[in-house]
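Just the one chain here, laid out as structure tokens, in the form predicted alone.
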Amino acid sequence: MSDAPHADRRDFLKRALSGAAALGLVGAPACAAAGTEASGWKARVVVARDPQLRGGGSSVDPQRMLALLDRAMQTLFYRDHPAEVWRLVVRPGDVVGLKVNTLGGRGISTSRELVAAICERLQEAGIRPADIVVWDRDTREMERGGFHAAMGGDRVQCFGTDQVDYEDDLAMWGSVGSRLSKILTRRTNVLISLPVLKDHDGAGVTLGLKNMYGAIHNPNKYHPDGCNPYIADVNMLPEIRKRLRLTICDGTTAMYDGGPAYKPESSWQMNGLIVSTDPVALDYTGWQIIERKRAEKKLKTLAADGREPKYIATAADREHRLGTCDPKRISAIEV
């Protein structure tokens, strides 16, 4: 990108202006009504794809993943070099938690290659290996998802909340009262969410916002009514909200139906990433991608199936203001 920065910036602006149309973002009345931002403000969401991410095989190519991550992040932050980008996200001395999603097992978990690429860039930005914590709710689930547990030493840490427990006291907001993972509250001061792009049998989709169910002790309590307003309320908990700086949704393998458990027959190789600092705009964009795949497969829309992800509009409403889901206020950029 540095060879012709001005040309790249012109190209970026063209993509930003046309991105929503290219992605086929469709407005939902609830989302348009939920928007509260100034009229000229737009959330930026980058959808980056590489058809050759697997190099013709079944495994993700680590170098192509690193290049894909770089392209997505450089576009999101409008910078020419990866080092510039990550210095906008973290600074030396931060302890960074990478909240992965491994509930679905090896077939539909956050990819190890994506995590490795992020860890490489974080260390180049000055974060010590031991100050990077890859985590989820349960270490055994993480191992089934392909991760190897590691605690202690001068290396990237990798373990579940089962190793350190949850806080004794409830964190409360709106309809939720939950004990938060001590990895979140005591081990880290920066949160980067790494969900997977997939369908959910109750909420409609499970993306960045619902990934925070893995940070609380009682997620089973918050599944009625399509997880609404519970997903939005969980994300309002101050310990989550003040730490979250970035969401990188893993779409290397994605699911358009039958989630959240892995259903190979309902998955596809999107070979992409969705990246944003606005978790609501990211979830809205991911929802639209899943709807497009469902249409391609001649399936009902999630709304027609009784599973419209209403929690997204709730997260954007005047009470929550976690981001925007109004497509007129989202710059969705394809790279």
The other form holds:
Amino acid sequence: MSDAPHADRRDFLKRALSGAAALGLVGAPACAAAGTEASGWKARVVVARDPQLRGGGSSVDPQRMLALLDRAMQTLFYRDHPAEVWRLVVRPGDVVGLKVNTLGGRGISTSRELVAAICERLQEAGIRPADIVVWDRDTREMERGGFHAAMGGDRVQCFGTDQVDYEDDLAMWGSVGSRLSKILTRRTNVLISLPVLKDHDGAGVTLGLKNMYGAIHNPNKYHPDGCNPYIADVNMLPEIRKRLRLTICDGTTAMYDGGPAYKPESSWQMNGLIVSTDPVALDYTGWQIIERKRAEKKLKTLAADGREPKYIATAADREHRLGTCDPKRISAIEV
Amino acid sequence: MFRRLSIESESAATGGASFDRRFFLKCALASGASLGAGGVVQPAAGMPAAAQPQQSDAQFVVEARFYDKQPNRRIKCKLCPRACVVGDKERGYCGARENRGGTYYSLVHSRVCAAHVDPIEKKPLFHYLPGSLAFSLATAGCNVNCKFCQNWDISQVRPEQIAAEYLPPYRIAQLAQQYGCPSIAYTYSEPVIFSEYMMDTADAGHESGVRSVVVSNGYIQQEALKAAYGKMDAVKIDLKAFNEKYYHDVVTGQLKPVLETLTTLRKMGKWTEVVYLVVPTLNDSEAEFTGLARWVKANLGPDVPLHFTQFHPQYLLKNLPITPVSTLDRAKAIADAEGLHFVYIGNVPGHPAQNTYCPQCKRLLVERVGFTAGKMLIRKNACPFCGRHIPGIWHT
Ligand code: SF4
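So that was the form predicted alone. Now I'd like the form predicted together with its partner chain, please.
Now the full complex is given, and it begins with the chain already shown.
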């Protein structure tokens, strides 16, 4: 274990109570309207940060990343030990797909250190290295994002859909008809989404839900109208929905404007992770973080910029029910 | 997996191309073996596209010709009415154009994913060199997403998702000559999205005495239309419906720009034929047929061929039946009654409305069997029986 700040469980709970306020979760009306029926249940979203994630330098310290991941996951699942946490997520025999986002190249892709930390914990939970597949749509794009392709053997697998193609038949839901990556459908039974915290010129933000555009063959068809309702519909595809267990959004480097391509001038080192089993609550929370950064930088809100991420409310509506975006029903926990 | 499309008519909208989908069509044809009409250019070894050696992206990438640069490395595409505003590293709706650092590129120049020697009747172009062959080609991508698309495997994919051959314009002109094709046809997917390649290939073809025809949805901006389709010798436009709602809901496009395309082509003097795919319950009302026929007559003239073609359930529209022949007959009867002179019925083998008759003396002028012209009696652009001028491009 590293020497990263480590709060105990009571501390976590204490912070959980004030988390929503601390994050400034002031739900958009659409999200409040899209909320589920009243009950005591709340979606948990953990925002974990480590200002020392990079030590004194520019690259991420792998040990501190591992500690940050543990802190986030232990908080989310109320467990004292990382091994217990991951046994709640996966079982031996599972084949786990880690869907990274490498569109932004070296500047702003899912960090290798995060992926390495997750792979370590998955293996401790009994997953064979060869049963972990780190994937995105294109192998060369992944390499540009800092990943080394690996296919075959006993090691962790790492390649893009270009190596195995998409399904021939269409998967359909709502407005969407797409061929799905065979990595998703044939190679894995568990999906962990590893997006990056970014602004998006069309959708407003690109987080966990939009990361699934990397699993379909025709994402270009689903960018009109702020990607709404397309992002929500893609996430309703049964092959995605039944596999998705967890979203870990990488905020090592994040972007508050000008995304999704990397623009150093509008990025910041958040040095944090956002984790949740509720992908809608996670996207909502990530959106609020980006809004706060935009306010700090004296930029318009995404709504004022004509880019409010309306797909989040759609994902929470009665037709989709992929999660909640009602801030009253989100327990956002800062650790 | 290896699937084969049925041979019906030509375009992504109205029919299928008889090439093997998602497989590499080896167009280089080093053997020089001659293909007959309808022959499929041979595929290489049956490997999925993804398993084949990676294609070099660079050879297919050229700067787009119709776009404006915007602040923050964004661009605005001026090729089709969708007018995509595309951020850095992103693609337009068609998937065939990409913003790289604020410069917009076509990814499909010379990137042929389907090539085929077809009878010109299969386009369908009925008043253009009947009985001739067209060296027909496509690249991946489309600027709309018709729910009934029969070629969605190539029209609704990104270029890198389908195997392709590098065939620069001069090579297409050579192949057309080699296979006895007086024309090159840009078809199967949507040629609007490979306009640069189409323009360059048309130039190469004309230098070698080979003409060019395009089979298109007509969803293109005016400046690009004049530049690109100005190089064509004939144009076939799929007018998918005569109401905006259908264009919005079923096509993901707009009707108005397509009508503007048709009137501009008319002003340009381009030989144009119009195809209307009749989809049961969605665009088959009498009012719509009447409105369409009146618009064609008023804006394009009574001599423009209008083809009503039969729908077959495909892609995202599998819940509807095949268009009854009686519906097609009704559409033709309405258009005839409105005064159009050349109304055809397509995708129905053996239907007498596949033939061309003289509007004046009613005698048979061109007899078509399947996709071949059996009898061709027109002489010097006129009916040999009564002398009435028959519009079209009938002779090389
Ligand atoms: S050609 Fe493609 S990129 Fe250009 S406006 Fe049309 S769909 Fe968009």
